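Only one chain is shown below, in structure tokens, and it's the form predicted on its own.
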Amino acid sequence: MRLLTHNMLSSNIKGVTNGFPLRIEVEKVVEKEVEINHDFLRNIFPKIDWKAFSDASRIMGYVELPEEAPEPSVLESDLEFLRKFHHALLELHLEEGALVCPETGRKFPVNKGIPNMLLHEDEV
């Protein structure tokens, strides 16, 4: 599961009002090389919750991103930042682990890179 996916997921358990961001529990992280697409990165940047993204990248062992969201203008001028953003967003994969609801503590397993967000009957 890429951090792009993580940044879009939240817990939808009945009664949960604060299901984002899901906390990551890491068992195995893999890096998969992906061709960089500058236009995609520039377009997705405003949609990313930076704090959740930055924290998740650190949990997965990648500490190269700034804690505070940079100004969007950096996307036009700083190729090194774009490379780091690309790497964290698209090349780091949570292969095995769990996503944890911040409110209930419910764990959603991640196996072979696929998060299982199915709810139990009493959670719907």
The other form holds:
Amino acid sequence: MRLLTHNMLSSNIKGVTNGFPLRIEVEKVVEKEVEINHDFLRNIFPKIDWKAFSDASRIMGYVELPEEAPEPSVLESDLEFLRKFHHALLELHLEEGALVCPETGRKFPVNKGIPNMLLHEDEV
Amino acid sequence: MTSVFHACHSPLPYFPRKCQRSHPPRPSVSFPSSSFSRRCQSDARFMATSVKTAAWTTPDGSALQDGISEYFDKSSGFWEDIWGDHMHHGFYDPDSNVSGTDHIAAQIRMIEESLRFAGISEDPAKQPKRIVDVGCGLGASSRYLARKYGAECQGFTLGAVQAGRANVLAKAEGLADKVSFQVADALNQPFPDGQFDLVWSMESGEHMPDKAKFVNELARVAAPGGTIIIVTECRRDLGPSEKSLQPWEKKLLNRICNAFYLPEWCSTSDYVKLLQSLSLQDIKVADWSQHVAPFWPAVKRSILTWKGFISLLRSGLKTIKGALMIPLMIQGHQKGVIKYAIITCRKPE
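Can you give me the structure for the form predicted in complex with the partner chain, which would complement the form predicted on its own we have just seen?
Below, the chain from earlier opens the complete complex, with every other chain and molecule after it.
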């Protein structure tokens, strides 16, 4: 599971008012190289919740991202920043671990890189 | 993993499969020797399962869910060999002669016609950037849409094996940055509100036991101004003086429900009412039954070859029972009980 995916997932357990972002419990992180696409990064940047993303990247062991979101103009020219953004967003994978609902503590397992977000009968 | 050119063989001689791209080989899937899985080895996708019919007559959500995930997980390998990764009907010109038709191209045409019908703009600035594929199967739609629009696509399915295979195929196609797949339930999508410019449901609506909840979730995760596309088989609409389908029609549909992992059928106008109740705009509907009419007869012809017949006999009585359902699908379509519909709309800004 990439951090781009994590940035879109939330807990929709019944009664939970804010299920985003899910906390990450890491058991195994894998790096998988992916060709960089600057236009894609520029398009996706405004849609990323930066705080959730940079916090998550730290938990995954990557500390290079700034805590505050940079100005969009940075993405036009700063190739080094784009490289770090790309790496954290798309190349770090939570292979084994869990995503944890921030309100209830319920764990959604991640196995072989696939989050299982199915709710139990009593959670819907 | 090195890609190898997938051997274009097919146990169904009527489906010469034109492999346009190389795929990583599937890990060998061992089917346990239940009549369920043995049937899957010789059946096309819509063949009956061996699960007790009682499970489908009552809308028991978790039994249906477990059944769907198990069925598709176990049969998707077989399906991929015969049909490839697109798990939906092709779009054909009405009354065309489909012998020798490239069915894969027809499946891709189904996607293109759906996007066109929904009015997705040709202007790159207005094209979807974030897409959700609801009930994604092996992820073929997600990968196609991601490639077409350069968009980011999340797909989900009840089946972990399907999701895993979908991710492998994404990587093989160089789309690992744009698409990813998870295990999730369309009745409780794991996304906050308003995430997606395009909400895509290609032949997954049939399996939803609670259509209202399903449509509600589609609307919830759509971004303001976003488009929802539902392509689905459904039952015919009722006439102005009808309160329900004719008894023979209900009987036909019940037999199919029991065989094919389907909860109760709904109609196109049921979908429209649900979308209207959620104040969705620009609701458009079309009956595409004539554009998918060649599908079931082609499947039937493939079973009735000598090779298909032997394979059927070998697979046992439950397979034969499943195969007997195909004429019901054809009958359902021919008599206008079963329809193939596209329903699209937009979420207000």
